[in-house]
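Only one chain is given next, in structure tokens, and it is the form predicted alone.
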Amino acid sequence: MQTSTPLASNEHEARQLLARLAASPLPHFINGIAHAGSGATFTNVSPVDNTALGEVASGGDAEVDLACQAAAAAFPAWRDMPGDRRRALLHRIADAIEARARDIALVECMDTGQALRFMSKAALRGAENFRFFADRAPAARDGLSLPADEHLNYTLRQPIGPVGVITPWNTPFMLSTWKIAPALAAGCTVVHKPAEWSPLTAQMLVEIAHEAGLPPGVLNTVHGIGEQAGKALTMHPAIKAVAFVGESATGSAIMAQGAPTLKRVHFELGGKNPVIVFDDADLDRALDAVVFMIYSLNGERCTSSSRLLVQASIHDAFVARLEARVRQLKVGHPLDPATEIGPLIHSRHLAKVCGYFDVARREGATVAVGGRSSRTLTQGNYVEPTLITGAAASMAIAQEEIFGPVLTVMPFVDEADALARANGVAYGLAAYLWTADVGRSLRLARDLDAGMVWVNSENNRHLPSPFGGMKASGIGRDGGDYSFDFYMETKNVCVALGTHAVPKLGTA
């Protein structure tokens, strides 16, 4: 008797899920029920194999307009909503998204690409970010006190009013928990663009949310392509802010159209991110390192490390066994719980990281490793794992994100060629260094043009800690209280005491 294989198990589970999903077109969801839009839809295509996960509302003005109307007549009530309440709510949210976890974790293999064995985390980290923040919620207003001699000041904060929240296509689970939870517990309504090639999971969040008691209106999704639901979002008046995430050169196109509105953004944008390793590293902790933080999540990360920075000392023994450990990747089908690398979002994004191979070779790099597309996984927008040697620091394949399981390997000779050669781009999300020298370790860290830097350590994620980048990859910070700074206003109420003398105009 044939036994069904983890793989087969997992894919007719995910197939019963998605048959749900797409017995009709996938609905906006704005004021507490779903909403079918003007009718107008786009297919959702299965990385896995290309083939249609089904049709999907595409919102434009009218839809967005409905949403950000709702999301306005919520939020009085939701902003005078105590603390303690919205904690309580959103701790339900957690509950339930927990209680579906492993349901999300299936739908976002097969609408995204990404492995089970880092997906069945996505979902977990989402609760988190609910339950961090929810925590939260009762002591967001808090301000200080700051005296003086003769008047009492003291702060206090308040949310900005309705949001727009527009998030990408990976990870999207998780990167909208990221964004709603503290905007709802700041006290700020959202109205959710999701990402048109990951659209699966963020219906399944807010029906979650409402689920769980969230009210009507307090948080609403349109589906629709960026240029028309993202755009229309980012320029309507009642939208008093934007979190976005997602290429730099959409922010700056996010900025410019709600600069009219003069709304405020949050911006996480695209990276280049380095990892330099020193002689004196543990080198063993620095390789596994190295290839967890680019090729883990298909390379389709922001945070990822797609620039390898070896002192040349080093270099060649390091990466040969790079090459061996890249050499054993294993590609495959995301629900798979082997697979450690599956296809990428889609078939365009498939063709743009195949490009810079041809430009890697052109400009002279060796691709050591890869290269191209997969030669057995022929039905779906699988990549082999690829590693570059021999780059130079102005090589496109050094500068340019490329957002694939794709590493650039260049040599450095001291701690000043690598800080140039780390610092060259336009870029500034995160940095990884690896040194046993805590001197180095201190002056790089400060010196490093990134809003992040991690010693000795992959991506940890600290959720009190700021997140953001510098230069070209982003405006602000998320995480903790830095969260708050942006859904909320502070305002500063000065109290006099009585005894100050008040200047006096028009008198003989």
Given for the second form:
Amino acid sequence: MQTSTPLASNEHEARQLLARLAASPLPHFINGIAHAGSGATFTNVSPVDNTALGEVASGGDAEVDLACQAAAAAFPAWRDMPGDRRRALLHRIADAIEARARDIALVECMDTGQALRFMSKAALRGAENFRFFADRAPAARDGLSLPADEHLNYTLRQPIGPVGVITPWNTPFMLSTWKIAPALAAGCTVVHKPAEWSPLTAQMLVEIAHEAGLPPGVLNTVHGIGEQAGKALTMHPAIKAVAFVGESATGSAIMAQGAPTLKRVHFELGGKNPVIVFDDADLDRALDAVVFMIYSLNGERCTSSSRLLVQASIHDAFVARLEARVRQLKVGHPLDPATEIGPLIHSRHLAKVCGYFDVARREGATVAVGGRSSRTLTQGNYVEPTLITGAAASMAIAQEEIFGPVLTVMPFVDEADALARANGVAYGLAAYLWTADVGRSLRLARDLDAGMVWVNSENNRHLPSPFGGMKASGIGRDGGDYSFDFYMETKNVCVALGTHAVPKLGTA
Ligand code: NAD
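Rather than the form predicted alone that you just supplied, could I have the structure of the form predicted together with ligand NAD?
To see the whole picture, the full complex is given below, headed by that same chain.
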């Protein structure tokens, strides 16, 4: 085939990979082997043109039960495997991910609509997640020595057991590794339920892991609809904890579903994250970061800064520069190296995002740029990058997570006003702050209701640092040792030195 442009060449390569994945319905992967399940399937479509990428096995109670039993049976041996052997195995998985990073990126682009410029890095970050937690596997059980006068207390950590991992469709490969790698490093076995709108790279991950030597049953993947396969997983008695990434409303449902079996839960949920720009900030760097943090990854990112709070004194000038940048963003095919914004994940999500443009207009805000689906790219779920100005804090576009390339701008007067606006939403995941005033940055970092605050920076990740949200944005933290705290039980052992007086009863 003639491949004349980088896009054509990338697409040709991607289509070959996709054809292999679509040869038969994408199976579950249970106890080390592909498993067709009951025969029920759902159709996976590409956001690029809404054509079918193939059928996917749709799991229910029976498949989830089989996977949970496999995870339970594999748990004792995996738990007892020496940490350095687990470390070596997880590094082999990282090696294999790196070797297939381009394949993963190409498939992810076609399955999710994310641009290749970002997905090529996301696949490599997946390998990095495995390496990071692999290196910590040998010491994951280490605890504290807490001596008292006549006793020595010491703590041990042990893996909690088989866990459920439920992931969303935005950057699914990277996010899955972020949850699965620490679980495996801790000594837990896993049943993974990937998002039904982006199942393909989860399949690549489980296959890669087994090719690298992961024992059967340690990582199992069950595809399916959230309210069927996902729900069954959260209710299964063999599953001791559920690590969930997705919408806040789904988190509430999972908490209720897991209550009868007292599931430990970890939730990474939605966000409506503010970026606050003061007039003393380095405005060139702030502008770059503002544009990047809402328009990269199609705005389908939990930590996207979807609310720009800009000081009134610089509002008009800053917004004028912002408008010019938004107009120049390149919307296109995700496999075109020039593309900055690809199609949204699904036609239903496109409709949801576009619905907010009508809401914005009805509520009296100004759609300064964009505000409609693409006029030129009509086959797929393409939307024009959108900038909304003149918004009031109470408007739906300033309160609700839109999860697309849509930025809502509001002016603020002073520090107190900025803080009140930033905190005045249900969410509390991330906040970004641009100012040259060190004292102000420290005060706001202290007072912002957000699990993560970046000062004069975009979302810069450091794997040992805690990642997670407050309020409706989540429960618990990932990253470094925080991940192990979730996947492990901490046990205290209290040993007497033999000198203390044991209380005597019945001696009188
Ligand atoms: P979603 O909640 O619709 O689905 C996420 C997963 O949950 C899917 O696998 C789905 O099948 C499953 N699910 C749905 N209903 C279920 C149920 N009743 N029981 C068990 N599982 C169920 O979320 P989404 O639309 O796929 O993802 C987008 C959302 O994820 C956004 O709100 C985004 O902010 C959030 N997110 C948060 C973070 C974070 O770190 N805080 C990261 C990425 C995405």
